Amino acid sequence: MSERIPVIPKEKFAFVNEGARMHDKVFDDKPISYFKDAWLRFRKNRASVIATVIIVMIILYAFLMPLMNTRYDSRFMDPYYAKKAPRSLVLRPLGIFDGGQDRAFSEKGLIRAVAVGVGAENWDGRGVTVEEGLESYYQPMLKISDPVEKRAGKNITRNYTGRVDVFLEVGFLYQSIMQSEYAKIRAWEEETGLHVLYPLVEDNSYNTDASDANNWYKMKKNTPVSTAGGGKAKELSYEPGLILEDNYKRDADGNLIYYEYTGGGSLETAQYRVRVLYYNYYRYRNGFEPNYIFGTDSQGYDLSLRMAGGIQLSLLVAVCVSVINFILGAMYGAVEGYYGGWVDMSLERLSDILAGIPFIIVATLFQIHLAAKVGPVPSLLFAYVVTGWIGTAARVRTQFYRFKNQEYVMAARTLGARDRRIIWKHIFPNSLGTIITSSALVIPGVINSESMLSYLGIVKLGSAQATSLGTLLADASSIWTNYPHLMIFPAIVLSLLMICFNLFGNGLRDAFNPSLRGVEE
C-alpha cells in the first residue's frame, strides 16, 4: 500500500518577488552585428586608435593645407626665397619657426649682415647707425652673441655667433623693370609707405662686387673703409654706434639716383635697371609677407604644400592598388581555395610565374615605355596590378582551404547551396579579416615602394603640378645638413604613415577576427 502524499494547501504559498518583472540576464543583451562587434573591439586597441588619429589627421592635413591657402597653390614658386628655413608670422614673435639659422661669423661677416638692415633704412642716404639699424624690420640678425676675441701674433680677431633671418639675409637684389613697372612700384610706395627702390650703388674700387646689390657701403678687399663724415680711411669694428659710408650713386647735383635706362624704345616699354629690396618687391608683387610654415623646397616651393600634394599622390596610389588587389586577390584566391585540384595546380603555376618576376624591373620598364603614353601614375598603378594581388590571393587561398570543410559548410551543401554562394555567403566572410587586413597592410609597403622608385629617380614625379615625398627626399639628400627641414618633414610625415597604417592594420586583424567574436578582453 503506497504511502499517502501529503498535500500543501495553496494558501501556504506566497510569491516572493510578486510584481516584479522576471528576466533571464544571460539573453537580456540585443544581438550584436557581425561590424558592431569589430569596431568594439576595435576600439579597445589603444595603439590601433592612436595610429587611425594620426591617419586621419595626415589625410586632413594633405587635402585642407591646399584649401586653406588661399594665396598661392602648389605651383607658386620664387627662386629667391629657395631652401629657406620655416617661417610663421604669427609664430615668430614667440621665437619659433622665425625663418632662423644659427651661424658664425667674423667681424666683416656680421657687419655684411647687419648692413642689410642698415641699408633698408638708409633709403634716402642721410646716414644711419648699426644700432637704428638693429631695430629696423628688415634686420635679417635675430640674435647677436658676444664676440670671442683669439690672439696670432699681433692680431686680434673677434668672432661672432648669431642667428640670422634667411628670407630678411637675402636683402638687395638688381632687377631689371620696364618703366611703366616703375611707376607702379612708386605709386605703390606711396599708397603703403613701404620702401621698394633704392638708390643705386657706384661702380668703382669700394666696391668689391658690382653685380651684388648688397655692397651699398664703401668697401675694400671686403673690409669696411670709412665712415659718414670722412676722415682717414681704416677698417672698422663692429660696434652699435658705427657708421658705415654709402657708396650710392649720385648725379651732378648730389641727387641719389634710383634708376638707370638700358633700352627700350617708347616710354611705356623703356626698360630700367632698378636696385630693390627684395622682402618688400615680394610683397609687392605677391600682397602679402614670406609666410612658409615648413620652409621653401630646393626650388622655392612653399614645402608644406608640396608635401600635402606629395601625401595624396601617395594615398591615392596605395588606395587604388589595395582595393584591386582586394579585388582581385579575393576572386583568385577563392576559385584557387575552393576548387583546390587541378584547378588550383594551374592558378598556382601562373601565381609562381608572375611572382619570380622583380617589382623593381616591371616598375622599370612601365615608366620607360608606357609613361610617355598614359602618364608615371598610371603606369605605376599597372605595375603594381601585375604582381601586387599574388599575396592577397595566397592569403585568400589559404583560409579557404582552412573553412571548406567545415561543418557549417557541409550542412549548405547537404541543404543545395551552390558553390557561389557557399564561397561568399559561407566561407568568404569568415575570411574577412585575414583579407582587410592584408588589403590594409598594402598601403604602407606601397606608400614605402612608391617613395623609394621617386627617390631613386625611377619614376619621376617632381612636375610643378604634383610630387611625391620620395621626391622631396632625393632633393634633400644631399643639402640636408645645411637645410635640415628639407629632410626632416617629409622623412616624419612618411615615417608616420608607415608605422601608423600598420599598427592600423593590426587592429583591424584583431578585430575582424571570428575566433575572437564576443570575447571581453
Second form
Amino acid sequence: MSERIPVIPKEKFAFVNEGARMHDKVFDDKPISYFKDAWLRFRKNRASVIATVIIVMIILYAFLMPLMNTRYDSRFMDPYYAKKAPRSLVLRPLGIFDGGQDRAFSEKGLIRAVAVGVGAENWDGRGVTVEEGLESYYQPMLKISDPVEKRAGKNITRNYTGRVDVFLEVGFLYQSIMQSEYAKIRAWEEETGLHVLYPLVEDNSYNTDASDANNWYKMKKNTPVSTAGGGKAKELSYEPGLILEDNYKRDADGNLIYYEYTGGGSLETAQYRVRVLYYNYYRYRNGFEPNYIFGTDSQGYDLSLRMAGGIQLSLLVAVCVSVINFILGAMYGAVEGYYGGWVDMSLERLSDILAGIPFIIVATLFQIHLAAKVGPVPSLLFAYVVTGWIGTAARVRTQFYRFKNQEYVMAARTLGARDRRIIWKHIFPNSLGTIITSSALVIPGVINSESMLSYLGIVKLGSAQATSLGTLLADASSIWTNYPHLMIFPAIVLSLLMICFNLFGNGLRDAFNPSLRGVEE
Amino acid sequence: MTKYVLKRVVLMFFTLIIIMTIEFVLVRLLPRELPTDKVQAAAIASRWEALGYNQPLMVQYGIYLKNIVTQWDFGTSWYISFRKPAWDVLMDRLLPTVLVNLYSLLFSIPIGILLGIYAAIKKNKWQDSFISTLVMLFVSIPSYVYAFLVQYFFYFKLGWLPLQVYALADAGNSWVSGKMFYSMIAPVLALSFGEIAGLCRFTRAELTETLTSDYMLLARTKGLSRRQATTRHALRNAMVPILPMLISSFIGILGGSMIIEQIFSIPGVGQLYLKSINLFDYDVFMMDGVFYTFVGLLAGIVVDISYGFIDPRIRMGER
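Given the form predicted alone, state the structure of the form predicted together with its partner chain.
Expanding to the full complex; the earlier chain stays at the top.
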C-alpha cells in the first residue's frame, strides 16, 4: 500500500462523446420480413416459378386474345364453319394449322372432293381439267396419296388417303338473297376479282341430289359421266387429265343462269336463289378469310375466343370464391378460435352441419332455385360461398388456438388492447401465411369442380356470351373422335391450369412454412 | 371408447336429420311438373294429392319422416321408373357403382402404396423426383380427361376395350360376369390414375416423416437392418394415417364418380342423380341426396373412430 497512485489532474479527463448524441446503430443490411423471406424461398422453387409463368401466360391469353382479335368478338359465329379444324393463314404454308383433316377416300369420294376446286375455277363453264383444279386456291385436297388397288373378282376398287381442308371442303351452297344483295355481291366481285356467284345447276337425271350445290358436274349413281360421245353416258374414273362435264343451267341462247326467282312480292323483298362458293361468300360478308387458330366449336364460334371466355369465367369464379372464402373463413375461424368455449362449440356444430351437405347437392339446388332469377354464374358463386369457407375457418381456428396463449398476446392484453385489436393486429398476421396458402389451393379445386359441374350440365353455361371449359368439353364429348381439336385444346388448357395452380399453391405452402427454411440446401 | 362411438353415431344422425330437413324443404319448394299426357298427368296428380304433396310443408315433412320410420319409404319415382319406391330405384343402381369403384380401388391401392414406399425410400434421388413429378401431374389432371384418353387409346387406337360399359342384357344379365368385368376395365383405368397418384403422394409423405424419426435411429443402432427397420417400424407407424384414408375410400365407393358414370354410361348412383335432375324426379333426387349425405357423414366418423382402433396411443374422446 506504499505505492501511491499518481494524481491525474481533473482537466485531463474529457468525455469521449461529449456534445454527441448516442443512438442505436442503423442496420447496414435491410431486414427480411416474413413475406420477403417467403418470396425469396418461393423463387428458389423452380417448378413453382415455371407454374406461375404458365399461369400468367394463360391469364394473358384469356384477356388479350379477345382484344387482339379486332375483327370480331366472341359472339361471332358461322353455322357452316362449325367443328372445323384449326386453320391459321400464317402457319398454313408450313403444313400445320392448315385446317386439314386426314381422311380415307373412295374414288368417287375423292373426285367429289377435288371437284370443289375444279368447280371453283370453272365459274364460266369453260371446262377445266382436274389438273388445273388441283392448282386452284380453292382446292380442298391438300394431299392425295397414291391409290391402293383392291381386287374383288372382276372389279378393281381404288382407295385413296388424303388430307382435306375442311373449310374449302364446304364448297358450294345455295343461298337465298335479295336483289340488292345480288347487286352488292356483283360489285364486290368486280372490285376484288374473286368469284362468289356461280352458275346454278340443272335439276335433271345427271344431278343425283339437287339440294347439294356441290353436284355441279354430270353424274350417274354418284359416278361422274361424260355425255359427249353420242348417246350413252360414259363413266369416268379419277386421273389428272380428267375433264368433268358441267351440268350448269343455261337459257335458250346458251348463257349461264346465275339466279332464280323463288318468292316474295315486290322488287325489294323478292328472294332469289343463288349458288355461292361459300369460302368467298364468307370473305364477302366478313371481309377476311376464315382464320381460326384453334378451329371452331360445335356451333361455329371461334374456339380460341370461346376458350378465352371459359378461362376468364373459371378464373373469375375461382378468384371470387377464394377471396370471399378467405374473408368469411378468417372471421368465422378467428371468432371460434379466439373465444373458444361454448362459442366455439356451437359454431363448430353449425359448420359441421354445413360441411355434411355434399357440395354437388348444394350446387344443384342453388342452380335449380336461383339460376332463372340471378343467372347461373352468381348462383354457382353462392353455392361455393355457402360451404366453401369451412376449410379456411378450420385452419384459422387452429392457428388461433396455437397463438392465443403466447406471451406477446398476453403482453398486448396486459397493456389493455381490446379483443378486436388482439385478433386482427397480433394473432391474425401470424397466421396469414397458412391462410393465404389455403386460399391459393382453393383455386384449382374451384376450377375443377366448376368445369365438372358444367360438364355434367348441372350448371348450364352455353350461351353466346359466356361458356366454360367444362361445357366445351361436354359439347365435344360425343363427337371428338371426328373432331379431335374440340377436345384437345380445352383439355390441355384445363389440365395445365390445374397442374400449375397446384404447383403454385404447393410452392406457396412451402415458402410460408418457416420450419422448412434451409431444408432445401 | 364405446361411449365415444355412441356419442359420435348419435351426433351423426342428428346432423343427418338436420341436413335432411334442409334438403327436404329446398326440394319440395321446387315446382313439380306433370307429364303432358293428360291421363297420366291426372293419375299422378291424384297420387300426389293422396300422398299429401299439397299439404303445408311441415306436414309433408312429418308424413315423409313417418313413412321412413314405419315403412322405410323414401318416396316414389314418377319418371325414372314409374311408381317404383325411390329406395328400390337407388338400390338397383348401387351394385354397378360399387363394382366399378371397388375394382379401381383394389387395382390402385397396391400400386399406389408400393410406389409411395419406393419413392420414400429413394427420397431425393432421381427415382423419387421422377415419381413425384408424375404424381403431381396425375393428381392435378381431372378424371374425365383420363376417361377420354382411355377411350382414345384403348378403343379407337388399339381396339382392346369397348367404348362404354355393356348394358346388363348384353353381359349375361349379371353385374359380376366376366364380360361385364371386361367392359368395366376402361372406367376402372380412368378412375385409377388419380387414385394411384393420390395414394402414392400420401404414402410417400407419411413414410418420409416416420423414416426420419428418432425410433428409426434407435432401431438401426440396436442392430436391425435398414429393411427390417423400415418394414417393422417406419411402415407400421406410417400406416396409422394411411389405413383410415383407405377405409374412407372404401366407404366412398358407395358414392362413386358421377362424371365417369356419365362418360362410360354406367347405370349407377351418379347417373341416377343426373337423371333425376333432368327428369324432375324429385323424390329420387331427394333419396340420392340423403344417400350422398349419409355416405359422406359415415366416412367422416368411421375415419375418426378407426384412428382409435388402429393406433393404441390415440385415446378417443378424452381430453
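Residue numbers count along the first chain shown, from 1. This is a predicted model, so every value here is computed, not measured. Definition used throughout: the rigid core is the maximal C-alpha set that superposes within 1.5 Å between two forms.
Relative to the superposed core, Phe172 undergoes a Cα shift smaller than 2 Å between these two forms. With the core held fixed, the Cα of Tyr408 is displaced between these two forms by 2 Å or more. For Gly356, the Cα coordinates differ by under 2 angstroms between these two forms after the core has been superposed.
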